[in-house]
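Single chain ahead, by itself, as structure tokens, in the form predicted on its own.
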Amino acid sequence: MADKYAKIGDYTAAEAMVINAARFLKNFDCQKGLIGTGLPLVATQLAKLLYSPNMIIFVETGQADAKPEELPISIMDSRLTYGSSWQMGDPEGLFPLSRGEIDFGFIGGAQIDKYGNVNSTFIGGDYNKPAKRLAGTAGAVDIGVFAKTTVTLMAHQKRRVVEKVDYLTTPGWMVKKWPSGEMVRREEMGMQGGPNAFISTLGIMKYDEDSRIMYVDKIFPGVTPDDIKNSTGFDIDVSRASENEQLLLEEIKILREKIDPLNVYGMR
């Protein structure tokens, strides 16, 4: 049975992240999710094929439960209309969120902080004069506010996993209160839900029930606790971590040959 497992070196860190995200989505079979652009599209397609066939996926551009024959390269890709049961437009694609019908949101970003706040707006400087302007919010605010829970997918680097995001695009567990800017619990602002997990290239992070601060739950094979601590911009708790299950050769094969044969997202 050992030969069914992949060895370190048989896959990239990005592939490990996406495959583990697809596994994590087992928790949401028979539920409704709204996904963002980028690698969440890849992980969702893999999950639908392997683990969560009854998961219903919405995108903010108005498609629901699509069955694309090829991997979409963005949420604007017309491939997402194939086999869809609902095809409208933006902002109609976000309406199920505000009605409380979306069980989970699945997003990416440029930065994430210890409370699960995500930044996809700018890096460095200020809003009017940023060092680097990013793609922006799209539906990321709506997802973070209205989804019953959120899952974030992002490369694990010190410049990206930070003490405090440069700009709070998607609210996590502690958010800014207007107009003072004071950081308060999201419940105080009337928000339901909150971040469930951050799945990175090194492991799976969860949030403490009391402090709501991120901690390491699972470490991927070949990764050490020090690897995660050295790649995180704050003192992250690794004391509760255990090693994650190895990847299966079949998972890698399906990801490469069925989901993304053209390596559209540069994972390998």
Contents of the next structure:
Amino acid sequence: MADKYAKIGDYTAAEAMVINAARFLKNFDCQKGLIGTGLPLVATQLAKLLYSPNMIIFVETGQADAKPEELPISIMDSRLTYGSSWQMGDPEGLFPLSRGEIDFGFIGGAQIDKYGNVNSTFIGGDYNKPAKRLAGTAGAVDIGVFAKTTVTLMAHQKRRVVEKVDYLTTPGWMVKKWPSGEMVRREEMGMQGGPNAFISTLGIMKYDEDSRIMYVDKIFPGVTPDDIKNSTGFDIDVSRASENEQLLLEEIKILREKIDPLNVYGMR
Amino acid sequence: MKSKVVSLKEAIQEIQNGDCIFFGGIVEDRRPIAAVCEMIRQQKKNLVLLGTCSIPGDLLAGGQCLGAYRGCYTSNGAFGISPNIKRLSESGKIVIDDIGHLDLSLGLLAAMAGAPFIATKTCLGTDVLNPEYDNLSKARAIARDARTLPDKKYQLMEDPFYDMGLVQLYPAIQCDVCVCHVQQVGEEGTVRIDGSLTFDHYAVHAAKKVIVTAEQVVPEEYLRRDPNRNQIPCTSVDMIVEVPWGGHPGQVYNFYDMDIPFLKEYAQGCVTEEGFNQWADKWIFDAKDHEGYLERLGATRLEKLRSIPPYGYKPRRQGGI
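Would you mind giving the form predicted together with the partner chain, to go alongside the form predicted on its own above?
Every component of the complex follows; first up is the chain already shown.
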């Protein structure tokens, strides 16, 4: 049975992230998710084949129970329309969120902080002259405010996993109270939900129930606690970490052959 | 009712410098690309773009037509951050005022309902509400008529009705012109959209003037056989232009799929100002008009993109690109 497991080097870091995310989505079978563009969509498609066949996918451009036959490459790819239960527009795509019907949101981003706040707007410099302008809010704000919980997917690098995000796009556990901008617990703002996990190229991070600070819950095979500490911009707790199960050859095969045969997402 | 069919040139001449404009569609889907190329040919200035940016907004930015952008998405989806917007933003040469996706939906819903504002919890706790990043007044200074934009970005208050705590009062969105590219329109303006309606069915009610470009202008009577399948009433449309392939290089559901090589070329070519200018010379100015643009593309390339039933797109496994 040993040959059912993949060896380090049989897959890329992006593939490990996506496959581990698909496994994590087992927790959301039979639930309604609002899925963001990019790799979250890939992980969702893989999860539906392997681990959570009854997961229901909503997309912010107005599909209910989307069942794409081919991997969509954007948040409004025609591939999302065909096979959906319902195709309306962006308002109707987002209103299930603001009605409180969405069980989980699944998004990417450019930066995440220790409270799970995510930045997808700009990095470095000033808002009016940033070092790097990004995509902006899109649905990321609304998912963070209204979904019952959120999962974030992002490469694990020191400049991405930081003490404090340059711009708070998706609200995590500690958020800004205006007009002063002081950081307060999201509950204080009457906001439900909050982040559930951050899945990276190195492991799975959860949030402490009391402090709401990110800690390492699972480490991917071939990765050490020090690798994670060295790739994180704050002093992250690795004391509770255990090793995740090695990837299955079958998972890699399905990802490559069934989900993204043309390598549209450049994962390999 | 009188026919509203005009030429693309005539329709775009109705747009004034400094107008607040809204484009239908989103990312690569049903974007009014041919209309935007004509706006660049006519060298519109200081437009204030509301909504999502992606290709049409990025073209306007590169073509030096754009003064400010208020919206929620400065990306060309899978093809990276909108390159002209990115370059102008990073050199501090464009006013950006970020709002949320639901903000946009609710602002248009308020406009559609004739309500001055709407209450929501969205954006609470985020930098969208950061007063330091509030560029609304800069956008107002650029707009031809500042009153088209609200006096204030938002107002916080405690929910007086259901005890939901703090909420944001968000103003209705108004614009001077809304330009939508759709599958079919009747001569009197009735619109039938396939695939996502994006914001079009709301945004037309927020605009003083509505221009619809369509893959096909069809007999009005044909669309009136099944009014439940129509999303925009004839009464909300002012001008109609038939522009086949008017959303290329994006997709139009049931008509054609994305032109991925073209989109990649745009993303790579337009990183620099010089690169965009070369692109614009080739595809906008030298091409002279939309017919010239299509001639340059050629029938073989376009045929590869044609959607097939029942999917509404061209499956990659069947030779799509």
